[in-house]
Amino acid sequence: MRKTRFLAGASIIAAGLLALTACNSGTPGAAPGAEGDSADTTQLWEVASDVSLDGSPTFERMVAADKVVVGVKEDQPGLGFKDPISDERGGFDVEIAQWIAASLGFDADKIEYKTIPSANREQELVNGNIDYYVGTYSITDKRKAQIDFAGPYLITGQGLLVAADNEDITGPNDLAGKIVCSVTGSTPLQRIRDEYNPGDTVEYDTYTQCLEQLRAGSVDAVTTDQAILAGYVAQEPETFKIAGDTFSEERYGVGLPKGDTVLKDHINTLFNDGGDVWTALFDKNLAPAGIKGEQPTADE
């Protein structure tokens, strides 16, 4: 696999902060503040016809239901975001999910989205409540014991979000005596506990709840992947900033039911053969926040 890092440090973000400050209210699939309309995305691919995935029980379930059920996030600008006014979804992960669905023969109106907390993702796949999950889902050996992954389709690294006027925290080694917030079931939260020395950690179902605690001064930092944090900074540059550089490598994959190798291979082939689509989605949704990088090879 080609190892690449997606860096969204404060210096990189500075030039692009204003690009995502406004919430998009009329562009399905677009990042908050992204220009253009839904046609810009739909023109990137055609909905496949006469698709056959022999040996994929997940695909058979989709065909029988005449829809695709996708697990996503809804509070991550540029990645998985649900506009509170229009209820439309957009972001890199959402459009990756739409691209996959189109390759399986399902148009966007055949997708049912389910917002699922991080801690529940594996169980939702195991129970068959969703067909696949696309939502900043880091590939780990522990998770692969229960489910499969296609990808990776994006590589980023863990970072820290602090108040814009915070001068005490410049990286994870400054967390002694500090309170750090993240979501339940996330790899970033576990890494902070295992490898660093925070004063305390608190966890919630969503990052939005952590942001509220940071605004109120109840926690000192929020930790997750910098690709996620960059979107929050871009929305509120006077309130938040990223402290220091990344301190891990997180490989985002598409969560799949265990043993569905046929569907996994289909998605990996789609990613590896679709570099132009990947680049267009990245440039639309993530580049405006200052994130840089190139497409990794899907090899899970």
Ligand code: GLU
Given for the second form:
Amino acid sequence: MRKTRFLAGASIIAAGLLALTACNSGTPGAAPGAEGDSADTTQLWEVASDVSLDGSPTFERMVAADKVVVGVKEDQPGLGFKDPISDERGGFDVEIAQWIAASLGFDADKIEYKTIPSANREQELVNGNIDYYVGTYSITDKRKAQIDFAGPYLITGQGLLVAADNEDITGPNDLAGKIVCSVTGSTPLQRIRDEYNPGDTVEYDTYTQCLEQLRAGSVDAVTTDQAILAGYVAQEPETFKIAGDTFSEERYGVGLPKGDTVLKDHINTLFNDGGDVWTALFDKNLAPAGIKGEQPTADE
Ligand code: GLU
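Next block: the form predicted in complex with glutamic acid (GLU), after the form predicted on its own:
Below is the whole assembly, all chains and molecules, this chain first.
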């Protein structure tokens, strides 16, 4: 799917208004994601037994099905990744999803993953096709009209990815006459159109489709969260680089069916009591790409 839209007269908002915690400062280490198998982190937690979550219809559905259906991404190294050779899933978001499942009494082999693109997340939750979603999912009021969020569990911000030899784009105010790619239904696509003034925007279902356009030279920049972009740079530092600082605050939450406050409270307590697990998952999955961050308090 490809759509093109020209923007005229979009207001330009000065970058750097918001404090950001994720940035690509540091030397990227080994590409994250490819090694993110579940085996080595399951020791970080125990699978809970005799769990009861009275008043959670989502938990009831999981128990009846004897499995947890989790929505994730599969092309975001370090966050939500599926190894194309081994089919193994890993990354910070995938392991957060496994940690939640374990706290509900479900071992990793009771998780069924569904890869769901950004634009379809709310609808999949509303339709009851997944029990929860963990995949770079920013908490927004618009989304909260349809679903609930636990968290936030990670804070990052919107950034720009360009070709490693690009010298003209150093931030979102350098986009006049440039073509910028992002993903349908994402907050970065909306923001770059509403608040900045790119020459043109194109949208696809996934960020890897945008990366291919950037590689081919048919777009000048890809925009999404810096935590996602840092994973791509870590994999291909000769080809891509991050241009400038972040220019929004993206607070990642766990997408939940609307009204399941019992499940939301359970996950928020897990996060707020689980600082050691959070740090171990962050250090394993995100720190190697140079991402910096602290655990936010889950308060939604
Ligand atoms: N965090 C942003 C969002 O939720 C961008 C990343 C994504 O598309 O998942 O829209």
